[in-house]
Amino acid sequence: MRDVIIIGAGPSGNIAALNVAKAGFSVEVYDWRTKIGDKLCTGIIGQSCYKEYPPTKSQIYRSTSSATIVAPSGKNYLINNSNPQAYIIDRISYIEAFAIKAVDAGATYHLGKKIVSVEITDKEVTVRSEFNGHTEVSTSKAVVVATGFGSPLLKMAGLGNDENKNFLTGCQTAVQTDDLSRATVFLGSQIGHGSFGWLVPTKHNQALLGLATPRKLNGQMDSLIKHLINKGYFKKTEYPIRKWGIPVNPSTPTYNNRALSIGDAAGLTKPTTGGGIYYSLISGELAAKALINALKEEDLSAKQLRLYEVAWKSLLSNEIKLGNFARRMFESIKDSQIEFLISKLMTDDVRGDLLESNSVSFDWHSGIIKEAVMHTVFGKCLNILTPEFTRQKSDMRSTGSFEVA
C-alpha cells in the first residue's frame, strides 16, 4: 500500500508530492494529461512567488514593472513601478520542474491515466484509474485531490464542492503582436459586464489573449478578438480558443478522513484576477506538512488533517474574502463609473499613495484594497459609487481591522 496518492500533477500536486517524498514516504501521482503543466493559464507570478518558489532564468519569458489599462472609452493609462512586480513564465516548464524534483525524491508518476473513482474506508483509500480501456485499482493510506476546479472526485472523497457554484469562466488563445512590451488589461462593456480581457507578451512577438467573465461565455471572446483586430493589436489568433473554470471561493471542507483537497480543487485562487499558481504552491506545501505529521503519528483522521485547513485559512482566508469584496464591487459598476475611478486613481495625489506604494503586490491584494478604501481622496470616490465601502470603512475604524463576511 502506498502512503499517499495524489490526483493531479499541477503546481499544488507536484509540490505536495515533492515534500512528502522528501520526508521518506511513498507517493504516486496520477494525471489524465500526458504533458505535465499543460493547463490553461496565463503564467504570471509575483515577487512573493518568485522569491519562495524561484523559477530558473530559462523559465522566465520576461519580468515586468508596468502595465497598460485600457478604459471603456479606449483611453490608455500606464501603470509603472520602479521595481519588477511580476514575472511572465513558461508555465509548462516551471510546473514540470517540481515534478522532476519529486521523481528524484522518490515519487512515481502515472500520466495519461484518469482516476474515475475514490473510495475511503477506515483502513484505506482505493482509487480506480482508466487507461486505454483498461481499469486499474490502487490503494493508499491517504489521497490528495489536486485535480483543478469542478472535479466529481471531491464529493467521492467527502470534500467540499457545493460552494463553488460561484466561479469565473476563463478563455485564452495566442496571437502574434508587434511591439507589445507590457501586459495590457481591457475593461468595459465591450468586453462584458464585470469581465476583463488581457494581452500578455511572452516571447518572439507572441502574446496570450484572454478573457475572464463572471458569466457563461456568450460571444464575449469573439467580440474582444474582433475589437482588438480592428484596433490593430494583432491580425489573427494562432490556435483555437480554450476555456476553463476559475473558482473564486474556497470549497470547504478541504479535509476529511484520509483525504485533502488543494489548489484550484479547494477553490484557493485570487478572486480579483483568477490567478492560482502561488496559492496552489502554498496549499500543496501546507497539505504535505499535515500529511507528513499524520503519517508519522499514524493518525489520518479528519481531526488530525483539519490542521491543514487551519493553516491555509490563517494565511489566505481574509485575503480571499477581500479579493471577493473588490471583485463584487467591480462587477457592480458601469463603464462611466470605471472611467471615473481610473481617472481619479491616476491623479498625482492618489497614484503615488496607491499604485506606486509598497502595498502593491501581484500576490497579495489585500494591502492595496485596504489602502484604497481608506484613502482620503480615492476612498471618497469609492463611497460615492459603492455604498458598501462606507460600511467597510466604518468597521475598519471601529475595530482596527478590515474583515469581510
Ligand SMILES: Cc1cc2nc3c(=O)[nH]c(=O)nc-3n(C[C@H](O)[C@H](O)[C@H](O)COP(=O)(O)OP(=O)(O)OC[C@H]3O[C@@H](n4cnc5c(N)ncnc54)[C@H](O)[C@@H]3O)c2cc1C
Contents of the next structure:
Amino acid sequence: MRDVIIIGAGPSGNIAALNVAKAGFSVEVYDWRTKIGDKLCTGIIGQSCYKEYPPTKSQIYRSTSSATIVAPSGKNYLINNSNPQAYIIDRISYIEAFAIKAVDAGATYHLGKKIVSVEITDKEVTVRSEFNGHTEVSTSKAVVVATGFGSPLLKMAGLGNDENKNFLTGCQTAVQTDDLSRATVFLGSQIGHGSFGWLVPTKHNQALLGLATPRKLNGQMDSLIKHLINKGYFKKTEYPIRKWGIPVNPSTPTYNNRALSIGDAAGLTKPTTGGGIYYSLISGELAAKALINALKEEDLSAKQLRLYEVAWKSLLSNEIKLGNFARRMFESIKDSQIEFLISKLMTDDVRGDLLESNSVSFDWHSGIIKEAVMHTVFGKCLNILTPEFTRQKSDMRSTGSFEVA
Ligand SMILES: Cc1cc2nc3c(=O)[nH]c(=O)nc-3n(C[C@H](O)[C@H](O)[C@H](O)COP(=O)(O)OP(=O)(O)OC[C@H]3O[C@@H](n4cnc5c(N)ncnc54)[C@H](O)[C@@H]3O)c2cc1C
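Starting from the form predicted alone, produce the coordinates for the form predicted in complex with this ligand.
Once more the chain from above appears, this time first in line as the rest of the complex follows.
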C-alpha cells in the first residue's frame, strides 16, 4: 500500500507530491491529462510567488511593472510601478517542473488515468482509475484531492464542495497583437456587470485574451472580441474560446479521515482576480506538512489532519474574506461609479498613496483594500458609493482589525 495518492497534477498536487516524496514517503499522482500543466490559465504570478517558488528564466515570458486599465467609457489609465509586480510565465513548463522534481524525489506519476471513485475506510483509501476502458484499483493510507474546480471526488472523500455556489467563469483564447507592451484590463457593463476582461502579452506578438464573470457566460466574450477587433487591438482569435470555473470561496472542511483537499478543489484562490497558482502552491505545501506529521505519528484521523486547515486559515482566511468583500463591492457598482472611482484613484495623491505604495501586492490584496477603505480621500468616495464600507470602516477603527463576515 502506498502512503499517499494525489489526484491531480496541477500546481497544488505537484508541490504536495514533491514535499511528501522528499520526506521519504511513497506517493502516486494521477492525472487524466497527458500533458502536465496544460489547464486553462493565463499564467500570471506575483512577486511573492516568484520569490518563494521561483520560475527559471526560460519559463518567464516577461515581467511587468505596469498595466493599462480601460474604464467603461473607453478612457485608458496607466498604472506604473517602479518594480516588477507580476510575471507572465509559460504555465505548462512552470507547473511541469514541479512534477519533474517530484519524480526525482521518488514520486510516481500516472498520466492519462482518470480517478472515478474514492472510498475511505478506517484502514485505507481505495481509488479506482479508468484508462482506455480499463479499470484499476489502488490503495493508500491517505488521499489528497487536488483536482481543481468542480470535482465529484470531493464529496466521495467527505470533503467540502461549495464550488457550485460561489465561482467565477473564466474563458480565454489567444490573439496576435502588433504592439501590446503591457497587460490591459477592461471594465464596464459592456464586458459584463461585475466582470473584467484582460489582454496579456506573452511572446512573439501573442497575447491571451480572457474574461472572468460571476454570471453565466452569455455572449460577453463574443462582444469583447468584436469590440477589441473594432478598436484595432487584433484581427482575429487564434483558437476557440475555452472556459473553466474559478472558485472564490473556500470549500470546507478541507480535511477528513485520511483525506485532504488543496488548491482550487479546496476553493483557495484570490477572490479579486481569481488567481490561484500561488495559493495552490501554498496549500499543497501545508497539506504535505500535515500529512508528513500524520504519517510519522501513524495517525491519519480527521482530528490530526485538521492541523492543515488551521494552518491555511491562519495564513489565507482574512485575505480571502477581504478579497470577497472587495469583489462584492465591485459587482454592486455601475459604470458611472467605476468611472468615478478610477478617476479618483488616478489623482496624484491617491495614486501615490495607494497604487504606487508598498502595500500594492499582486499576491496579497488585503493591505491595499484596507488602505483604500481608510484613505482620507478615496475612502470617502467608497463610502458615498457603497455604504457597506462605512460600517466596515467603523469596525476597523474600533477593533483595529478588518474582519469581514
Ligand atoms: C481563464 C483562467 C485564467 C486563469 N489565470 C490565472 C493566472 O493568470 N494566475 C493564477 O494564479 N491563476 C489563474 N487561474 C487560476 C489557476 O489556473 C488555478 O487556480 C490553478 O490552476 C489551481 O491549481 P490546482 O492545482 O488546484 O488545480 P488545476 O491546475 O486545475 O489542476 C488539477 C488537475 O487535476 C486533474 N484532474 C481533475 N480531476 C481528475 C480526476 N478525476 N482524475 C485524474 N486527474 C484529475 C486535472 O486534469 C488537472 O490537471 C486562471 C483560471 C482560469 C479559468
